[in-house]
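Given as C-alpha cells, the chain that follows is alone and in the form predicted on its own.
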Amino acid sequence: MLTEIENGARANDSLASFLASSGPGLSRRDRGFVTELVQGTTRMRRAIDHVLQPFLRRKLDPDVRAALRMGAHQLLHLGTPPHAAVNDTVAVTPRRASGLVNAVLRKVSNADPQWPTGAIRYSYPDWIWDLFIDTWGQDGRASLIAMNSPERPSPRPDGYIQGQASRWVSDEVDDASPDGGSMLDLCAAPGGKTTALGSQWSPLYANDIDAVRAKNLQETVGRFRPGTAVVISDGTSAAFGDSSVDAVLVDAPCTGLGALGRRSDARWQISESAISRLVLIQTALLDEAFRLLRPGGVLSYSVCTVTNEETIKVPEDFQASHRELTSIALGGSHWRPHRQGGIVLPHDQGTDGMAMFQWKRQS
C-alpha cells in the first residue's frame, strides 16, 4: 500500500481496499494497526525521511524505502520498542535488503533526531508549514500539529461515521430554516452532509458532477437518507430552475488544508497554486447556488479549508455582488467568528478544520 500511495494512490482507497479483500482475517487490533502503519507513515514522510537520510549511500527501490519508512514510523513516533520495530520490518522486507534495512534502522533507534525547520519536524511541505504560520501565527502552528493526531469520530446514531465539523455544518443548515422546504446539496458527494440534514426538508436534492461519486452517493443515500433524489450535473449550471429551492447547501471543492490529518496524502498531492483554481469554481458554484434559490431562501456555504483566499475572500466577494442576501450568524458555540462567518481550527476542538457562512435572501 505504501509504494501504491507514492506513487500516486489515495491512501484512505489503497487502505479500505486491502481492508476489504484481507481484512476479515485480521483482528481489530491488527485492522488499527494496519491502518496506522499506512496513513502513519504516509502523513509523517518527511520527517521519516530526514531521520533515515545520514544512513544511506544510495538511492533505494520503492518497496526498500517503503520498509523503512514504515519501521522508522514505529521507532519515531509509535513508541515501538527496538526489537520488534526493527526485526518485525525486516521479516517483511525483500531478502535482497534485509541486511540494509535491518542496519539502518538499528542506527535510527539510537539517533538523536535534530530537526532544522518546524516544517521537517512535523512533516510538512513548507508553503503548507508557512501559509498556516503566516495566516493564524501560534494557532496555525498549533493546528499543523493537531492535523498529525487526527480526530477518530465515533458513528452517527444511524451508524455513518462522520467527523464531528462536518455535522455541524448540517447543524446550521437546519438551523437557519426550521420550517424546511425543498433543499439542494449542490457538491454532495460522498453524501456525509446530505444524510446528516434534519427531517423537514423535503424533497431533498443530491447533486454531483461526477458519474461514479454520484453512483456510490446513491448507495449512501439509500443507506441512510432514502427518498433522497441524487441528480448528475456541474453545479455551476446545474439541473434545475431558477428559484426553484428553498435552501441551498454549497460544501465547495477546496484545498482541505483542514482535514490534513484525515488524508494523509493530501499535504504531498495540493499544491499552492490550486488556492487560484478553487477560488474559481467556489464563485461559480456560488453564484449558481444564488440563482437557484427562491427568495426568503437560505444559503449556505462551507470548506473544509484555512486559507483567508476560500474563507474570507469568497464569501465576501460574493455577498458584495449579490445586495440581495443578508447574513445569518452561527449559533453554535465552537465557531470563531470569521467575519461574517465563523471557523474552527484543527486543534481548536479535535476535528477537521471547517469554515461556513450563510445568508438569507431577500423577499
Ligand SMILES: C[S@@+](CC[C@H](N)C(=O)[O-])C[C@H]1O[C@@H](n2cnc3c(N)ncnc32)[C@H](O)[C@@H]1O
The other form holds:
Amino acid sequence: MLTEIENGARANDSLASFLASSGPGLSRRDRGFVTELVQGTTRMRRAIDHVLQPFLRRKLDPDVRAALRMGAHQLLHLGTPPHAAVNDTVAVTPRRASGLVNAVLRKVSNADPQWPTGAIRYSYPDWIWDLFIDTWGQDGRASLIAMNSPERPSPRPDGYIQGQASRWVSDEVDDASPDGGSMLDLCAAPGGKTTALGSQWSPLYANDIDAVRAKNLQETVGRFRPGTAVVISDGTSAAFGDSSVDAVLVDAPCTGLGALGRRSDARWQISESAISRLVLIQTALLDEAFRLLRPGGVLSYSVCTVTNEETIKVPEDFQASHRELTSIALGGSHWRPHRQGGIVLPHDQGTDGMAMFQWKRQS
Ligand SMILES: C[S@@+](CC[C@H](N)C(=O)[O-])C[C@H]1O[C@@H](n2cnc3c(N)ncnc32)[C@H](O)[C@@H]1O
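Please could you give me the other form, the form predicted together with the named molecule, since above is the form predicted on its own?
Whole complex next, starting from this chain.
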C-alpha cells in the first residue's frame, strides 16, 4: 500500500480495498494497526526520511524504502519497543535487503534527531507550513500539529460517520431557516452535509458535477435521507431555474488544508497553484447559487480550508458584488469570528478546520 500511495493512489482508497479483502481475517486491533501504519507512515514521510537519510548511502528500491519508513515510523512516533519494530519490519522486508533494514533501523532506534525546521519535524511541504504560519502565527503551528493526530469521528445517531465540523455546517444551515422549504446542496457528494440537514427541508436536492461521486451520493441519501433528489450538473451552470429555491448550500471544492488530518496523502498531493484555480470555481459557484436563490432565501458557503483567499477574499468579493445580500451571524459558539463569518481551526476542538459564511437575500 505504501508504494501504491507514493505512486499516486489515495491512502483511504488503498486501505479500504485492502481491509475489505483481508479485513475478515484481521482482528479489530490489527485493522487499527494496519490503518495507523499506512496513514501514519504516509503522513510523517518527510520527518521519517530526514531521520533515515544519514544512514543511507544509496537510493533504495521503493519496496525496501517503504519497509524502512514503516519501521522508522514505529520507532519515532508510535513508541513501539525497538526489538519489536526492528524484528517485525525485517520479517516483511524483501530478503535481499533484510540486512540493510536491520542495521538502519537499529541506528534509528538510537538516533537523536535534530530538526532544522518545523516543516521537516512535523512533516509538511514547506509551502503549507509557511502558509499556516504566515496566516495564523502560533495558531497555524498548533493547527498543523493537531492534523498529525486527527479526529476519529464517531457515528451520528443514524450511524453515518462524519466529522463534527461538517455537522456544525449543516446545523447552521438549519438554524438560519427554521421554516425550511426547498433546499439545494450544490456540491453534495458524498452526501455528509445533505444527510445531516434537518427534516424541515422539502424538496431536498443534492447536486454534484461528478457522476462517479454522485453514485456514492445516491447510495448515501438512499440510506440516510430517502426522498432526496440527486442531480448531476455543473454547479456553475446548474440545472435549476432563477430564484427557484428557498436555500442553497455551497460546500465548495477547496484546497482542503483544514482537513489534512483526514487524508494522510493530501499534503503531498495538493499544490500551491491550486488555490487560485479553486478561487475561480468557488466564485462561480456562489454567483450561480445567487441566481438560484429566491428573494428572502438563505445562502450558505463552507470550505474545509484556512487560506485567506478561500475564506476571506472569495466570500467578501462575492458579497461586495451582490448588494442585496446581508450577512447572517453564525450561532454556534465553536466558531471563531472570521470577518462576517466564522472559522474553526483544527486545534480548536480537534476537528477538521472549516470556514463558513451565510447571507440572506433581501426580499
Ligand atoms: C467539499 S466536497 C463536498 C462534500 C459534501 N458536501 C459532504 O459534506 O459530503 C466538494 C464537492 O464539489 C463537487 N464539485 C466540484 N466542482 C463542482 C461544480 N462545478 N459543480 C458541482 N459540484 C462540484 C466535487 O465533486 C465534490 O464532490
